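Single chain ahead, written as structure tokens, the form predicted on its own.
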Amino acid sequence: MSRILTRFPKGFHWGSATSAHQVEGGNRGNDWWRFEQQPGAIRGGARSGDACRHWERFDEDFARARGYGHTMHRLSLEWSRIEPGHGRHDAVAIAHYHEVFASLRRHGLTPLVTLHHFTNPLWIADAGGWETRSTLDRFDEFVRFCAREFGGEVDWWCTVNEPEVGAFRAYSEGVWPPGRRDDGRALGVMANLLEAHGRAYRILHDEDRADADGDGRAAVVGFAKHLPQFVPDRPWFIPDIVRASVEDRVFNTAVLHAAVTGDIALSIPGVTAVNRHVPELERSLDYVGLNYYTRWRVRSFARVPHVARRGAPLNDLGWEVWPTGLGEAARRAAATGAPVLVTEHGLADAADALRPRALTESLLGLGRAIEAGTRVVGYLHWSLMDNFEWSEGYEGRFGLEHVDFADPARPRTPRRSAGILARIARANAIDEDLAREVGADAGF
């Protein structure tokens, strides 16, 4: 009998993740759709278009996920579909999401529902988006509506996906809508998204009183935090050391600290700092969602400030494949005192050449973190299927399943990694035979 290398806790959640705009298709009422129409905005001139046609194909997609041994699925509700105008709710979209939750229940998949995954209704964007305080009030209303409408079907909620990424990609780098390059605005948006999480946390606990799965908890609420490591590319060069430290402080430390203490303290050199205390943010994590993909080597005075280690294996987007990082990131996220749920992890690898080994080694590292005392309650792979990867268009193939975007009505094609993860999920463990099969280094 093959020796078990790592065993995961009883009741561990296994699954995958998606977001509405990236897979549903036809989301024309949000700021991302409009942004995609601009020449040069998306790699290769791509547009989300029909995406994966998950809007029509959700039931068959969930059936396959269950067939892989998944027990949880992360998805998002598209705000612009549910509320296409302020206070105006679309009965067809609402009925559709009820069907989605019924399908998840039939297939034995616990839903983890994200309420804000980067997209904003046009009426929100045109009123100033997350730069304006009024958007927090409008988001409060949306959260309250969702809690009352879907609370009987949903217990696990993710308020906001990666507030730090959304703010900096849109307002510092300018590669996401609204395409601005202003670090001061980026900090302000990031602060507003953090406050929105705190307020949503309280609303969900107040409004969702229905225990959908009968475990005694009606609402389990957190956010999803992208948690890369920042290391100086040249550890002997003081500017690299300083820049890596500053970026880590604002991107990682400040976000996690805010959700524990309620203190938002965001600062970067040359920009007015943002400091405020938000009582709703204090202890606002029933779990911390961990999104992890890579580490960033920071290089000062360079056109490209984040680089990969020379000679390192790279995914299709040029990111370093570094399996050790998942366990390290989980340990850091757990320092909040909340249990960790890996809400995204994966790599862009159309050929599925690196993913089987990287996935197995990453989960071995996660298992070691758990054995050392880090409380991790689940692992959700990004993504169930290839999808529209924001400014990367269709170049980043993260899916356990291949999607033919020339005809997204064609059957999905499982990659080898789908079977690897299925074996781990069904056994709730990794054994020597699997590690040997994928060439994983069990002692990395």
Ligand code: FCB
Second form
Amino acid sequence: MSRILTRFPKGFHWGSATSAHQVEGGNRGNDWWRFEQQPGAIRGGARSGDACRHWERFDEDFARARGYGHTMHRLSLEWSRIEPGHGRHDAVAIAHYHEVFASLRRHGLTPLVTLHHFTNPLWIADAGGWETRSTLDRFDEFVRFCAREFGGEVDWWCTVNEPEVGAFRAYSEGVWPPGRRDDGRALGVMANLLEAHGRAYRILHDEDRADADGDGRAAVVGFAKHLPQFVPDRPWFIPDIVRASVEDRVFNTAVLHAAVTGDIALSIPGVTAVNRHVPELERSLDYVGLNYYTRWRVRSFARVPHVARRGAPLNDLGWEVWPTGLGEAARRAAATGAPVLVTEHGLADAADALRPRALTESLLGLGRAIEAGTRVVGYLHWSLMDNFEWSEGYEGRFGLEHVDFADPARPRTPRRSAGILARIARANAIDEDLAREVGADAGF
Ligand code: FCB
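Since the one above is the form predicted on its own, can you give the form predicted together with the ligand too?
To see the whole picture, the full complex is given below, headed by that same chain.
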């Protein structure tokens, strides 16, 4: 018998995560689809197009996920499909998602459902998107509708995916729709997305009274927080230190703090700060969703402010692969007082050259954090299969499975990592043999 290096808690959830626009295909009614049509908007001129054709192939996709020992699956409901116009609900889309939930159930996968994963219906975008307060009311209505319609099939809800990433990419860097470059607007949008989370938290608890899995809890609600570490690139250079700390404060600390205290306090030097108290946000996490990928070295006065450590192993998108970071981020997320659910973690690695080892080391680090007292209830890998990686198009291949985008109707091909994660999930533990096989440093 090989020695167990780390064992995960009983009932730990294992699985993978996707989002509607990235996998379904044919999502023509949202702001991303429109954005993709602009020349130069997406790397390589890619468009989401048919994506993975998951809209048609969800059942076989879930069957394979089950085959990998998964017990939970994170997916998102596409608002623009369910409500293509204000107050107008599409019966076909609604029936589709009921089939999706029935399929998940058949395959023994607990759904974790994201209500906002970056995309907005065109009618929302055209009315001002998240810069406009009325969008909060429209989102409340959508959340209420979903809670009533799907509450009998869903207990685990993720209100908003990465409010900080959505706001900064779309309104500060301007690389996501609507393509603005205005830090003041970015802060305003981020505040609205945080408020939307708080309001959705209350609505879901009020409206979803049906306990789908019979564990005594009808609604378990959180959001997904992208939690990179920001470190000064030149630790002796004061401007780098200041910039790293400013970024960490607005991007990480302020977001977690808001969901605990209800106080939104967002500031960046040179921009009007946003300060407001939102009662619904107070203690609005039944779990904290952790999305973890990398740490950034921060450089001031530089054209590219975020760089990877020189000499570090990099994923296909140039992000540092730093397995110690997952456990570290989990400890930080747990400081909110809420149990942590890893809602995303992975790396773009088409050749699957780094993933088996990085995955195993990251999970060893997570295991150590758990042994040291951090409450973690599950791990969902990003992603089940390669998919449409936003501005990176089809270049960032994060899948446990390879997808042939020239013909997404062809079978997906499991990468070695799918089998590695399956072994860990089935054993609910990592043993020495597996660590040795992938060349993992067990000293984590
Ligand atoms: C996260 C997003 C997810 C995916 C991964 C790689 O920020 O939530 O949709 O693109 O990054």
